[in-house]
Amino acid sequence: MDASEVAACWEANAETWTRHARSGYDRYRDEVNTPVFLANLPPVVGSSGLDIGCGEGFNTRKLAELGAAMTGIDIAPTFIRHAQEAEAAQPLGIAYQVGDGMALPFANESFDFATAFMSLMDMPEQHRVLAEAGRVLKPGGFLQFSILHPCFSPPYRKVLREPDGRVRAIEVGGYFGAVQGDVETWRFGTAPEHEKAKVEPFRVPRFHRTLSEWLNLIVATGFSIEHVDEPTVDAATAEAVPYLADLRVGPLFLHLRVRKPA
């Protein structure tokens, strides 16, 4: 699957994805993934940042609210349209444009830092994305990104529950399988049934790499690994929000911060 086919999938997803995410149905993002990502972020006040695969701009706005001068890029025009509409309604100084993370339309050493929230694992040639991020970062700049955890969310993942609903284990498979564009179909799990019935499920291309492949790509690009996190939830949160309880048993996400040599 090439970049144009990936772009077509995400453009088809973008309208429903934006509406459902903004309705609060992406609970992993809102209650775990983004808060942990931002808590691990170095200070960005007064820095220039690039959000790669920005979607409808939710996380880009969070970065701008922290004081960064943000640019957001995404391959889906509908995502960019929604992001620009949000910027017009509440200006934060964010510039959005349609573009490909594997061929960033920016000059060398344009940004102090870059982020990629749950987008790199959906791109066909991740080595090109990392190389492009390194190219547009200033010396000493960092890239912080989140992906599906290669070990605990490989092509097959199933949450096993006890009869009372408590999570017992995470069943995984296909870790070493080559996945280059297989399309997964799914929906936000907490979306109401009447909402799910109105729309087609998302079609998301998957480009799975093992953990060692990710780490070797990072090293080969010239980055140094600075911080790693595997977000979880505490027992009280798992009890209050059973939908998130699987994160107590095994991580769903992997966060990495890597830095370009000064």
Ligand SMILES: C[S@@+](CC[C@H](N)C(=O)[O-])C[C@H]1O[C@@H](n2cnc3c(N)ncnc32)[C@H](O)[C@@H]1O
The other form holds:
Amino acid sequence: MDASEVAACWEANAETWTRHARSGYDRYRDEVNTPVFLANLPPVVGSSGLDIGCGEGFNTRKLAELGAAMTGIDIAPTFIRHAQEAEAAQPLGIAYQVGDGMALPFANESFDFATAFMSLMDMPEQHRVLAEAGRVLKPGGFLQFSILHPCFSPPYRKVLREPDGRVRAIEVGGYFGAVQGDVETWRFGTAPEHEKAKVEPFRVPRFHRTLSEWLNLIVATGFSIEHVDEPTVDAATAEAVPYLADLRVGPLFLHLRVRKPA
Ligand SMILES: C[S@@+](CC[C@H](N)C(=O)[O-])C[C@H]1O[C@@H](n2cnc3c(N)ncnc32)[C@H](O)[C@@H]1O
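With the form predicted alone already on screen, would you show the form predicted in complex with the ligand?
First the chain shown before, then all remaining chains and molecules of the complex.
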């Protein structure tokens, strides 16, 4: 699948994705992934930041609220339109534009930091987006990103439960299979059935890489790895929100912060 077909999938997802995410149906993001990501973020007040694959801008706004001067870029015009409308309604000084993470429309050394929340595994050529992030970062700047966990969320992941519903194990497969744009179809799991019935499922082209491929790409780009996280939940959260309980058995996400040499 080429980059234009990937972009078309995201454009087709963007309207429902925005509505459902803003309705609170992306519970992994809202309750685990974003809070952990922000807890691991170095101070960004007064810094300039680029959010790559910003979607409708949920996380970009969080970064602006922390005091960063933010730019958001996404391949899907509908996501950018929703992000701009949110900016117009409640200005945070964020500049959004349509663009490709693999060919960033910014000069060298433009930003103090960059982020990519759950977007890099959706891009066909990760070596290009890592190189582009490195190019637009100032010396000593960092890139912090989250991706589907290469080991625990390879192309096949199934949550195995006990008869009482408790999560027993995570079954995974296809780790070494080369996946170059296979389309996964799904909806936010906690969307109400009547909402799910109204919409087509998301079509998400997937570009799975093994853990060693990711780490080797990062090192080959010239970044040094500074921080790694695998978000989980505590027992009380898993009990209160069974939907998130699989995160206690095997991580779904991998977070990395990498730094360009000073
Ligand atoms: C899983 S969504 C995450 C959106 C947002 N970062 C969030 O956490 O809510 C992945 C995002 O990456 C964007 N994307 C995919 N390929 C891209 C590319 N080549 N360049 C820029 N954005 C891209 C999609 O349009 C989508 O908004």
